[in-house]
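Given as C-alpha cells, the chain that follows is alone and in the form predicted on its own.
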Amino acid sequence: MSAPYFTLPEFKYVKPSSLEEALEILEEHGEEAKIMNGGIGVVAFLKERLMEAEYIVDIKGIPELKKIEYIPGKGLYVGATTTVNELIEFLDKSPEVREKYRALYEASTHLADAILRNRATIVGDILEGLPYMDAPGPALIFEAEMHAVSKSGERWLPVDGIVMGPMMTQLQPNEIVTEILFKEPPEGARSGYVKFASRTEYGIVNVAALVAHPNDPGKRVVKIAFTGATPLPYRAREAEEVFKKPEPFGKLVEEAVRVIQDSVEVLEDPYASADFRKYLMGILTTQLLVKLARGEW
C-alpha cells in the first residue's frame, strides 16, 4: 500500500563534500539530522511520516565512501556509497572474487531491480531495517563489520545486531558508515543465496548459506542467515551447530532444518502466514545446502 501523502515533509537538505563536513553537521545537529545514502529508504520513510528530520544530509558526494577493494586474507570492503549496481559490476570483472563471495554477489541481482540498485547501496539495504531486504542474510554469513565514525573517534560494528527494527540501529546519532567489511571466507567454502518471489523488492523467505568441507566433520563449516521471514536478520547459529557432529551431511540437513522451524520466531504479515514461510524455509535450506555441499550451486 502506497503511502497517502504526495508531498515530503519540510527539512533542509545539505550535501556536504567531505566527511570531516559531514561529522561536523552531525555533531551540531544530533537527532535532528537524517543521513541519506542512496535515499530509498529515507524518502520513503519521510513521505509516509515515519520519520521525521530537519536536517537531511546526503553523503552521496563525498569522495571517500565511494570504494570497492578487495584485499586477500582480509575480505571484501564495500564504501558506504557504492551502489548495488556497481558491487555486480566489481564482480562481474573478478571472477575469482565474485566466487569467494557468490551470496552476496546473488544477493545483489536479487535486490529489487536494475532502476533502484542504480541508487540502492549495500549498507543502505541493511540499515534500512525492513524484514524483507536482501543484502543482511550474506552479510551475516561471512560476518560482516560495519567501520562506523564520529567526530569523537571510530569503531568496528558487528552486522549481526546491529539492526533493532526499522531505520532502528546500534549506530549513534552523530556515528556516520563509511564501509562495510565481508571477511574473507574459509578456504574451499562454497556460498549461495536464493529468495522466494525472485526479483520483487520484498522477499518473502531469503536464505544465505555457506558450507566448505562437507564432508569432512573435522574442518566442516556451516553458516546459515535469513531475511523475509524473521522480524530481524537472522543467523541460525543453533543449526549450525549440529553440523559439528561426525554424522553424514546429508542426515544433519534434516536434523538442522528441524532446529530452525523449532526454534525461529516467523513473522505472520499480507504476504504469507508464519506456517508458510516455515515451510519455505525448510525446502529452501535442505535444497540450497544440498547443491553447495555437492558443488551443484
The other form holds:
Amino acid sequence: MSAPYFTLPEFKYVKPSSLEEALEILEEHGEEAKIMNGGIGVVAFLKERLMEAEYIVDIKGIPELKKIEYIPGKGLYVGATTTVNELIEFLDKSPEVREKYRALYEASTHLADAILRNRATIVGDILEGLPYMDAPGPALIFEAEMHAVSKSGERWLPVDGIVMGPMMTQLQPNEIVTEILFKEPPEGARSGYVKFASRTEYGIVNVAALVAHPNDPGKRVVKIAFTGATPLPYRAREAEEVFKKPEPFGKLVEEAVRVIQDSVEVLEDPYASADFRKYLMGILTTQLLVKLARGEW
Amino acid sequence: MAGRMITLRLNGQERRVEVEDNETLLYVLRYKLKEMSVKSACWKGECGLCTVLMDGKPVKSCMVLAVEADGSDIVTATGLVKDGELSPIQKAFVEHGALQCGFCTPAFVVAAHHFLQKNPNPTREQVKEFLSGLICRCTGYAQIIDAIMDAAKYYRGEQKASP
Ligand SMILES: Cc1cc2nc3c(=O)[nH]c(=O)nc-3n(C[C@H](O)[C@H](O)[C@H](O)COP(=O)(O)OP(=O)(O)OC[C@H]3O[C@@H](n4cnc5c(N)ncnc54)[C@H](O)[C@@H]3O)c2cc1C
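Alongside the form predicted on its own that was just displayed, please also present the structure of the form predicted together with the partner chain.
To see the whole picture, the full complex is given below, headed by that same chain.
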C-alpha cells in the first residue's frame, strides 16, 4: 500500500513512563527525536512527509503531564497531555472557572470535532503552529505560559512568541512542556471567542477577546488576539492600547478596529483573500467587543 | 524494520498481532485483524469512518499508531452485536432508515453508542454537534439524528433492549 496517507515513513516508537526517561531520550537523540502528544498533528505531518523522525517519543505514559487545576489568584493549570475533551469536562463541572475562562471554553468546544478532541491536546494544538489553530488565541488573552523542562533546567515561556511556524517553536529539541498556565483574568473580566469557518472546519478568522470595566476608563482592560487571519497567532497590542484613552468604549472600538486593519499582516490563501479576512476581523471584533462590554457574552 | 507483537482486546477477544511502529491502528484493525467494519476512506482524520472505541472513547483510528493501542480495549460496531442480535442503537438505525449505502454506518453507531452512554438525554443540537466529525454522503443526517434521539430511551433505561 503506497497511496498517500496510507503509510507513514519509518521511525522507532518509544513510550517512556517517566519524565526522567523521556528527557534522557531527547538529550541523547536531539533533533532526531520528535515528541508525540495526542499525535493528531504529528501523524498528519508524518503522513504528508512534512516531518521526519528517527524516534517518535510518545509522552502519554508520563503520569505527571496529565492534570487540570485551578488555583484562585494564579490561574488554570492544564497538563501537557490533558486532552481538549478532558478540559471541556472539567470546565463543565466547574461553572465558575468556566465563566472566568469562557474564551478558552468556547475555543475548545469548537476545536476540530468531538472525536478528535479525545486525542488532541491544548498544548499540542498551540505548538503545532498552523495559522488556524483554535487554542492559541485564548492563550494569548489569558497571558498563558508554558512550563518547559530539560535535563539542564526548567523555564516558563510566554505563549506569545513561542510559535515560529508549522511545527516550529522556540522550544529546544531537548525540552518537554509539562503544563500550560492560563493566568487569572483581571477582576471583572468577561471573555469570548468567535470562530468564523466558512467552507472548512478551520477558522479563516478566529477572534479571542477579553473586556473588563468597559465604561470606567481608569480600570478598563481590553485584550484581543487572532488566529486564522494571520500567519502566526497575533495579539493586537496596539489596538489594546487604544482603550487606555478616556473616550467612550463604543467610540474606541471603531478606532481599535482601524488600527488592527491598518497594521496587521493578513493571510491570503485559497480559503479567503486578505481583504475578506480584514473585513471579517473588523466585523467580528466589533461584535465580540460590544457584546462583551454589554455583558451579552 | 523489525515488527513487534502487541496485544489488544478486540470486541472482547484478546488478539495478538505483529505490527510495525509506523502502521496506523486503522491499517492493523482492517488489514491485519480483518475487522472489516472499520472503514478506510480519507486516512487523514476528516471523515471519521474509521472511528472505534479505544478504552471506552471514540478515536479516529487512522490518526492513532497501532503500537499505541498495545494493551488497550477496542470496540467496533461488530462488538455492539450481542448473541447475534443488534444493539438498540443499531436497530434504531434500521428502523429510521438512517443509512443508504451503509459505508459510514459502523462509525456512526459506535460513536453514537458512546455519546448516548455519556449523555442519554441529548438535544438535537447536541447530537448534531457531536456528529460534526463524521461524514455521511447519502442521508443528509436527518434520519441519523432521528435514530439517535429515538435510541436514547434505551440508554435512559426507559425501555429494555430486547424487543
Ligand atoms: C480533520 C482535522 C480537523 C482539525 N480541525 C481543527 C480545528 O478546527 N481547530 C484546531 O485548532 N485544530 C484542528 N485540527 C488540528 C488538531 O486539533 C491538532 O493537530 C491537535 O490539537 C494537536 O494536538 P496533539 O496533542 O495531537 O499534538 P501532536 O500532534 O502530538 O503534537 C503537535 C506538535 O507539538 C509538539 N508537542 C506536543 N506536546 C508537546 C510537549 N508537551 N512538549 C514539547 N512539544 C510538544 C509535537 O512535537 C508536535 O510538534 C484538526 C485536525 C484534523 C486532523
